[in-house]
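In the form predicted on its own, a lone chain appears below as structure tokens.
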Amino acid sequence: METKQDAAAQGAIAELLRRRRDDVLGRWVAIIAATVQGRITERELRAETAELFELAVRVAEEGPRGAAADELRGALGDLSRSRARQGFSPTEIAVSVFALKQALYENMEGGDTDEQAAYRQFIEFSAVMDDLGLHTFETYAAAREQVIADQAESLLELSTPVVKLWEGIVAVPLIGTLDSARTQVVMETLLQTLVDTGSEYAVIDITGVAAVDTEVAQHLLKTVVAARLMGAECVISGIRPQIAHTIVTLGIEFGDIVTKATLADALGYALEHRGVVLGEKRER
């Protein structure tokens, strides 16, 4: 429960921060500057800062539990956010509220009666914007991982193109590690691709994937099963000796797909089944 010395220092803090609130604004924003070296203008700093800074007299004023600190939490939760998909740093994000700390505490040294009596309840207010800065590091982790969720699905999507070799014929070349998440965006784009060309054939060139197991196996068999439901036939390429060695001692079968050592062969077949005959090169 707030007693009335209470509150009699909480007034005391939002009168200073009131008093000196331009000696204060300006170290806020000058501490925040040499963090940020340059990345957001000082101009910017400055109309920020402003509005945080009448919310913290607000929240000097009314308390850790009053409506101002849950402005204010939404506030520096939106700055957080900014910031995160801006590039900064954690350490360029706290700076932003615990730099009115060390600010304060500079203009409240050799202040006169009241204001050593709002210094002895500094520590309190002190640890109100402790809890805000945790608020706002936790938001601002929060917002990271969803850029990085984003940026790894972008480069999951640009990292399973599917390329058209020939009329009817359309070619999924995959590198790297093949699992569910990847199995079901190329699914998507290849199923997607078979319908805006119209496309007859694909090959799934598997010569960038480092290994196949049980677990890849299944993922390229559905993604077989999925586009002979649009009438397309697959063929699978790239099985390298090492590969085709694995896929025997694991017993994996591959039915009646059809499968060849290189791209070439792949297209060499596709071609072959659509009637295509190529002439051979002339020798000069």
Contents of the next structure:
Amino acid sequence: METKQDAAAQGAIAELLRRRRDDVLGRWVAIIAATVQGRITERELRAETAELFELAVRVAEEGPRGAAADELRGALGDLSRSRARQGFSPTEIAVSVFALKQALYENMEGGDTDEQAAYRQFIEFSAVMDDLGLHTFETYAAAREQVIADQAESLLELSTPVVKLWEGIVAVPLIGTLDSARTQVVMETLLQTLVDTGSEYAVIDITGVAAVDTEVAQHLLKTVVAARLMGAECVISGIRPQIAHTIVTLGIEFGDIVTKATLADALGYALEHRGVVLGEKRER
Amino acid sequence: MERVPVLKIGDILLVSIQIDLQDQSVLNLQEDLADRIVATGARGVIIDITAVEIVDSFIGRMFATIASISRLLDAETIVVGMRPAVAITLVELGLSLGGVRTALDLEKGLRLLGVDGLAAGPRDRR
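Let's compare: the form predicted on its own is above, so bring in the form predicted in complex with the partner chain.
Once more the chain from above appears, this time first in line as the rest of the complex follows.
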């Protein structure tokens, strides 16, 4: 009995959505547009929302367990991901969904009976609750992001040791991904160590660097040039075969910078230039 | 207008920049230095910038200009004691100071010019 009533109610909503499609859709787009404030073009937003609207109508017909609901979920997932990348806040994304309720409510037909007045109040209260729910979610997301930012920062400090290999030779083993912020820290730490220890040779070992692209190469080159300006020579070592392949394919030029396959080769090079001669110890 | 002193040690000229460089004092320095190289017949110029904390593109170009002038007069220029922050700034400005040799400190700079005599004293005693 109850399910039949639900089905009837669902049918009514779907019917209303279809009948007043342009009004509801227009209002929906308008509400979303007010929150995104020009970060997405009106046309793009309209196309996106129209697609969601068709799915929403089908969900209203089929109920929340139909195929349309899955499709709508998928579409919203894609939308949320792309919005998140564009830097929208969780609330701004969620409003895209909640706004349909508002748009539909404003386009409902009805008289002024007590029941409808009570219902209207309920809708308003519901909107307030939605806002509060979003607020808790927003706070949660912000807290999570703070945790991630803190971890990234501590990782930054941890992951850039400059080690002394020999008198006048220091090395920086780089591990993980190199981005602008990390390279900046590496660069400053390395250059400061050069001054503090009076080292004339620095080995930058990139064995642990996952991938080298033009940006990473640019950062490395800057570090090497800065060290040269200070009067020290940099050797880049630990270039794995795949990385060497990538570098050549990308057409990156390391110019006259000395590169070695392994850290040992780089150390050998620096020792040789410092005039240090190593020999095997003779046991016999 | 403050002038940067140019000191003569053997056949090397030492310029230690201890003041905030104004554009005019940079120009004066370039003239003074050219005069002194000619007058003394120096074969090397060392510019010590340990005390320089801030550089702009004008000062960055100064090193290259001085190096070019010195090379014309057959003297080699070495910039010593550049701070990390200064080096990073110059790189970001796109100035790589081609033609200028650099050293970490004054002692290493002197050694680059082949002046071992100054450092040899204590080493002999060892």
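Nothing here was measured: the structure is a model prediction, and the numbers come from that model. Residue numbers count along the first chain shown, from 1. Think of the rigid core as the biggest set of C-alphas that the two forms share within 1.5 Å after superposition.
After fitting the core, G133 CA displacement of 2 Å or more between the two forms: Passes the 2 Å threshold, so yes.
D23 C-alpha relocation of at least 2 Å between the two forms, rigid core basis: Yes, because once the rigid core is superposed, the C-alpha of D23 moves 2 Å or more between the two forms.
Displaced residue check between the two forms: V203, CA, 2 Å or over, core reference: Comparing the forms between the two forms, which are aligned on their rigid core, V203 does not shift its C-alpha by 2 Å or more.
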